[in-house]
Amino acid sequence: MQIGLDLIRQALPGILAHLPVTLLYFIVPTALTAVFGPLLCMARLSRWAVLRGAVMVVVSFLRGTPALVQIYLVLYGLPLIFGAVGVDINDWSAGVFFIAASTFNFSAFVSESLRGAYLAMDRGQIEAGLSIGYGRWQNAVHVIIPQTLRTACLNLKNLEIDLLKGTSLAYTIGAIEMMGYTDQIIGLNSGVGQLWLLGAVSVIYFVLCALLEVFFNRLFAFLGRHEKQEALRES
């Protein structure tokens, strides 16, 4: 037990100092996500037959293949992709490459989450909205995106506590962030210590998720307040 606790001392500056790098890998991805995840959403309800027939398909595909695997379709992929047409990223650091692939995947679970909910929004909602005089974009940032948020938000809150999660995957392409220093120091030690190692990044891990809990259940009640404040307004 004290070889254990020695050896946290020892790494756990290591570990931190990681840290960072472990919330880059998380925080970029989001706030593309943010980005390409309604986007994605818009051309599955598009009108266009032929524009969600493709959207369908390319979410299809990230949402059932693994992330692992299409963090390797995009570490092998995107180098031939840009090298047609005369760009050469093989020079690319390894952790670009897990932003990307993570962007992807969370972005079609997103677009996915807040089709849902939009399709499940009263649309009695949106023509009261109408009824008290909002214009189009208007009635979509006081009425539509609110709830359609709200609705979302339990499921999004679980889907960035799976980002987070997954930023421990960066180490397999050679993106050292939390887990891959904390498996190169297993490596160095043997493996000698591995299970307080382990317990010593899950924990940090879970204060993380934690925190992401907290924000979520926040947002949450945040977003009830105000759809309460339209629901008067409205009336």
Given for the second form:
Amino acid sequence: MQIGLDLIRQALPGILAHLPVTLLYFIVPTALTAVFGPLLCMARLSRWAVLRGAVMVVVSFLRGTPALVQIYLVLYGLPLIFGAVGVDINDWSAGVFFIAASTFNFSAFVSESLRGAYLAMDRGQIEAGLSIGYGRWQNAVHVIIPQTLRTACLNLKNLEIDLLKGTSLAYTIGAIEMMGYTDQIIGLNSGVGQLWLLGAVSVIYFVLCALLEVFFNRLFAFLGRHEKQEALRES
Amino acid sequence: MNLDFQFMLDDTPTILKGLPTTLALTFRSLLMALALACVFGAVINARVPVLRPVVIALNTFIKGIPQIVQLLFFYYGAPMVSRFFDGFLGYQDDPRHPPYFLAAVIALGLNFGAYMTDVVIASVSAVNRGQLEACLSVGMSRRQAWRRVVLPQVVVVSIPDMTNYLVWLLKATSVASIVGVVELLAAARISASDSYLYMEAYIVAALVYWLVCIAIEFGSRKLHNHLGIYAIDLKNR
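Instead of the form predicted alone shown above, give the structure for the form predicted in complex with the partner chain, please.
Time for the whole complex; same chain goes first.
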């Protein structure tokens, strides 16, 4: 017991020093997905059958294969693709490949979640928006996006939590974040107190997930601030 | 970008040899997760005094930490537990081959048990309470009512969500390749270590995963339609 606690005390500063890396691997894919997710969703709902079909296949692939396989595919495939156009990216850091893979994967899930929320929306809302003279963009900003986000919010929360937990896969391709650092320490100590260190790092992940949970629950309440009266009327 | 298609074709049988392990891992973890989910769900639904907060806390904690941390935890713990059980009921500890497969099953089973608990609770509450009351009013016992009327509906309601988690579980087994289980992904990695054609091997592995996922989803939809044949809202859809 004492050994374990001493070990945690020694290793904790190093683990926490790698927390920003974990957060980086979480925030950058989130920010990129905020762009790609809606785009994929719009393409999936597009009028052109070819685009729709292509996106459907890509999204199905990204949802139907493990994140770990996608990380490997990006790690080995991206240099091949860039090499074909004469750019050498073999010296890029592993983190870049992880962020790329993570963004692809996450965009696919987010786009499906948004699509479900969009389709669940009452068509009458869109017609009502148009009927009071909104243009397409005004309708999107004032009617469609707030309601879609509200419906998708709890789903997005689960996806974001998964994304955060998924950053721990980065160390499998040598991008050292919190989990990777812990694994290195375990290796350096030849496995002494390994379960203690894993326990410590899981508590950190748990706290991060709890913070996300609180944030998204607040966001959910905020997005639904206009819906209270409706809920009262129904009950 | 030129891929070695001949190698991909030749390598496919080698990689497919890992598929039974992946499926066995998925299936056994699923069984364990389902059993846990039913027990946990029953504890939470029946409001068992002391156990309920314990189960809720355990589930919340399990859902808040990455799968790989849990897998590593059981991976590192496996040799110790194996040594502890040496000689117990004829079990023999082999220090050179710790039970990594079993460790992965327990880790994934616990993890998905926590997620599936939510599905169980949601499905039970999705079945109208009037159904149970109607059964009691025509003189069925509680046990009969649950077995003949409520549970069959719970099963049908839970199929789509359970399928989601099954697909997710299948994908999560790929992480077990890091903790000493030679399943599909590990088989792909090993098969390519001779020629360094990792890209090709991983593409084949990805396609296999994709096909299995599509098959699971197809089968689940068929099963749902078949079992839900008496559910009015399903037929109308």
